[in-house]
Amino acid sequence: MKPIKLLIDLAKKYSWPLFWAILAMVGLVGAQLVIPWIIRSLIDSLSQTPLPSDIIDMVTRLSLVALAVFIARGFMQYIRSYQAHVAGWGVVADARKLIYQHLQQLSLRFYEDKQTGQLMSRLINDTELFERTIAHAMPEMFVNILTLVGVMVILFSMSWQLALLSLIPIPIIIITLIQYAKRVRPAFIYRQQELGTLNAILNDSISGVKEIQAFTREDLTMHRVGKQIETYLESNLKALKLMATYTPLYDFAAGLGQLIVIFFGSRLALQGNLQVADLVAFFLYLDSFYQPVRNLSNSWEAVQESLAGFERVAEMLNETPDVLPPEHPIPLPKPVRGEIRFENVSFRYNPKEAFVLENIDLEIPAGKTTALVGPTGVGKSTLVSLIPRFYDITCGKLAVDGIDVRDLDLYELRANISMVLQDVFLFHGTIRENILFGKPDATEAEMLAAAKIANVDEFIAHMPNGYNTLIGERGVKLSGGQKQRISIARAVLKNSPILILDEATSAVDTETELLIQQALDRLIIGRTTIIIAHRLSTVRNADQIVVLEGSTITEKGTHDELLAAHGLYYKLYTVQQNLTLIPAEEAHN
């Protein structure tokens, strides 16, 4: 998508506000041209000898016309300003919604090397430039161009010789504008990039303030933030310096035009080739001629700066998701059973990187519990991320209820999968709102039932406002176990046939782990459940335990079968049991 095309497409919705704004601008130009003509007529009448008999009436009529013009101009200024802002801020709102909708459609791979602050900068700062263009820069350019045309017609009608002479500075202005576009626009693009980097660093620093204070790195982060603030300042000043370099050229060109009129216009008046009233009017109109030229430079600067933002927005909208929905999706059979089958599946994040998973053959029976275990970094979380198509497999086939996931509607596929992750994300809001995120249209009774299953009711009585307690961004006011149980309640409420538990009890104490395990035991009943766990004691009752090593599956079976095989699972389980027994023996001694 090209930047200008993006702007035009967004502005189409606001054709009527733009129409009224343009109509008001035409009226403003007319009012601007009428006032000098009234003054010219007045001077021409007062210069006559003898004075006309109806001079008082003429002055009165001209004054009333001027009053009407001033009143109309005020009304048209209001129409122009308000309607232009309706269109401008409307386009900004639509652009932000469009970008956010597009961001939601992008694959997780897109976010792997992106900073939140950079994305926020494009969503907020860059889109705000749309308003500046639509409500200010473009209308002002239209008004100024229209004013230039109107003034030129009037100037030529009064004295074509003097009008031609007043055009001498125009080539200087045109050359300056061309050079301005070549040099200033890249500077403003760079400035916007540095602003995005500043937002990203600030976002990281504010989000990680707990870690900064814990490691006493305030000075280090202050230096980092301060350095980027200085870098942004330098980029901003560089762009503004370039702009300031060209501004005197515009002023010189305007001054040169006025000097030409003074020199040649006075001679034409003295020679009787130009009336004094016309010379006075010429000077008045000349200000209306060169003022738009100066304004055009400012408007052009705003357009250049805005185009830099448009390019960054268009660049983001041109990002395509790696995971694309099928053109003709196949619906899942009802009811959804939740049988999952990996057939010779291999996956790597990047074509230039090694395979994370290779030749995975795995059947996960419907309604049964399958545990994935193995050393850190063998691809357990990657494996389960393939099921809801957060990533697409590189080769092989992955099917749910016999249908390839690439043939399923993405929304339907993910609607039938619930996930409880180790790193719980809770939104800023109340406990109730976070639980209802699993099913926004759930009844109060359904929400309370889900909370009870997840043992949320065990701590809710200690909350100041119960389920209406605000928990802060990412749930900072809650303990790890409390956040985990809220995420389980969310999954209970969603009531999906497929459940994925990724290290759901790894970062909590033993008592909290027991409460969470009780909640999970209630949750997995009748569901196809996949559990990733380092604590092997939590998965010993699984119907199937799958051991990953390297990038492939090395063992499958029940807890007893794998212990009897004396393979990797046996070694991992034995080590964990010994580590558990050592503290108990030390306490006994």
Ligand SMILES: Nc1ncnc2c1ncn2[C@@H]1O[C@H](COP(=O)(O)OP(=O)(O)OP(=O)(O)O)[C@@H](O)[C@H]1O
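Bear in mind the structure is a predicted one, so any value in this text is a computation, not a measurement. Residue numbers count along the first chain shown, from 1. If you superpose the two forms and keep the largest set of C-alpha atoms that fall within 1.5 Å, you have the rigid core. First, how it differs from the form predicted in complex with this ligand.
Positional change of Tyr411 between the two forms stays under 2 Å at the C-alpha, relative to the superposed core. Once you line up the core between the two forms, the Cα of Thr394 stays within less than 2 Å of where it was. Superposition of the core reveals a Cα shift of 2 Å or more for Ser235 between the two forms.
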The other form holds:
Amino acid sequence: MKPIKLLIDLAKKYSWPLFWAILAMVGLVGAQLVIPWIIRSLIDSLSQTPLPSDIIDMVTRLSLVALAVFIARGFMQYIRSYQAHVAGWGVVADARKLIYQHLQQLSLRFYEDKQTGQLMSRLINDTELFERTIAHAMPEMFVNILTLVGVMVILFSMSWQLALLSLIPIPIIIITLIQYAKRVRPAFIYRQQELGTLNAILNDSISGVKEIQAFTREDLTMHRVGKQIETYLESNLKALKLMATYTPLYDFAAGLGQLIVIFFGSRLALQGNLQVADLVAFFLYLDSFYQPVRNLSNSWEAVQESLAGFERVAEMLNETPDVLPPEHPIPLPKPVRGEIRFENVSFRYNPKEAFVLENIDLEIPAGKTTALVGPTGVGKSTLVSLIPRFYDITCGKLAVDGIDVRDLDLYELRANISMVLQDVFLFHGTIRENILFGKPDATEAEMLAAAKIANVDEFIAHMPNGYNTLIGERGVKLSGGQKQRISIARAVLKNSPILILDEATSAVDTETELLIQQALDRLIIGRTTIIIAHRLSTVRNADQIVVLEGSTITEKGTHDELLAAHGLYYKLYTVQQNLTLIPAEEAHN
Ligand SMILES: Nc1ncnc2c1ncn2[C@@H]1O[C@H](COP(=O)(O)OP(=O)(O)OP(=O)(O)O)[C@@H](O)[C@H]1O
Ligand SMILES: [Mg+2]
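Which structure goes with the form predicted in complex with this ligand, now that we have seen the form predicted alone?
What follows is the entire complex, opening with the chain shown before.
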């Protein structure tokens, strides 16, 4: 998608508000041009000798016209301002929704090398630039051209000589503006970048305040923050200094225009070639003459800045997910059994990196429990993340109930899998809302049952508001084990045929683990369950234990079979047994 097309697509919906805004703006230009004309007519009449007989009536009439113009102007200002903003902010809101909707569809791989801050900035700041273009710059460009033409016609109709002379400052104004754009604008952009850096440093320092205090690094961070505040101040003052240089230059050029009118206009008037009323009108119109030139340049800059924003947004909207849903999805057979089969599957996160998983041949039978064990970093979490297609396998075949996962409807596939992820993420909200995330339309009884299985009810009793207790950003007010239990409850409530527990009970004590284990034992009957655990005591009852070692499967079997095989499982198991036994033995001595 091209940035311009995006702009047009977004603005189309707001044709009517834009139409009203522009119409009101045209009216405002008219009003702006009428007022000096009224004053001119007034002076014209007052300076006649003898005065016309109906002079008082005329003054009243002119006052009434001025009153009508002022009232109409107020009304049109309202229409212009409100309707233009309806369009401008409407486009911003639509763009934000569009981006967020798109972001949700992008695969995890997209998020890996992105900073949350960057994406937020694109969603919020880049779209905010659209408002300037739609609500201000584009209508203003139109209006300023109109004003410029209008004023020019009036000036030339009054005195073509003086009108020509008043054009002299225009090139100076344009040169000043070009220089301004070339030098001042980048200084402000640089200032903005420094502000971004300051934000990032502050964000880091405030989020990491616990670490800073624990390591007593207050001085170091204060120095870092202080230095950046200074840098920002410098860049800010530099930009403001440049601006302070150019603004008087522009004003001088505009002043030059008045000088010309004073110098030549008075001479023309003395020669009888210009009426006094016209001379006054010239002064009054002069501002409306130079101002549009300046406005046009500002608007043009705003449009360009917005276009850069549109470009960045379009770029993001052009980003395609690398996990694509199939064109003609095959429906899963009902009821879903949940048999999973890996056939010679290999996987790497990045074409440039080594394979994380190689030649995985694994049958995970329906309704049974399969445990995945192995050293840290071997690829256990990676293996299970392939099942809901968080990533697509590099080669081989992965099927659920005999159908290649790439032929299944992505939504249907994921709807049939409940996961407790290794890094628990809870949303800001109440505990109830977080559990209901697994099934928003669940009844209270269902929710409570899930909470009981996950042993959430045990600590809920101590919470001030029970299930309505608000948990902060990332659930900061909960312990690691409590968070894990809520995430188990959430997965249990989803009640799908496939259940994946990745280190689901690693942060709870052995007693709680046993309680959850017992509850899960009841739950996992008839469900395909995959358990990843380092604590091998939790997996000994699994129907099948799979040992991953060095990117591939080295052992497979039941607990007893693997112990008998005297392989890695045996080694890990005996080490863990001894670790738990030693303190007990020491206690005896
Ligand atoms: N998103 C990613 N991009 C690139 N490499 C990754 C990514 N996630 C994990 N890895 C790498 O893949 C390998 C396997 O990681 P994985 O998280 O699957 O291990 P694990 O067996 O679950 O370990 P643990 O027991 O510590 O949870 C690691 O070497 C890790 O560095
Ligand atoms: Mg893991």
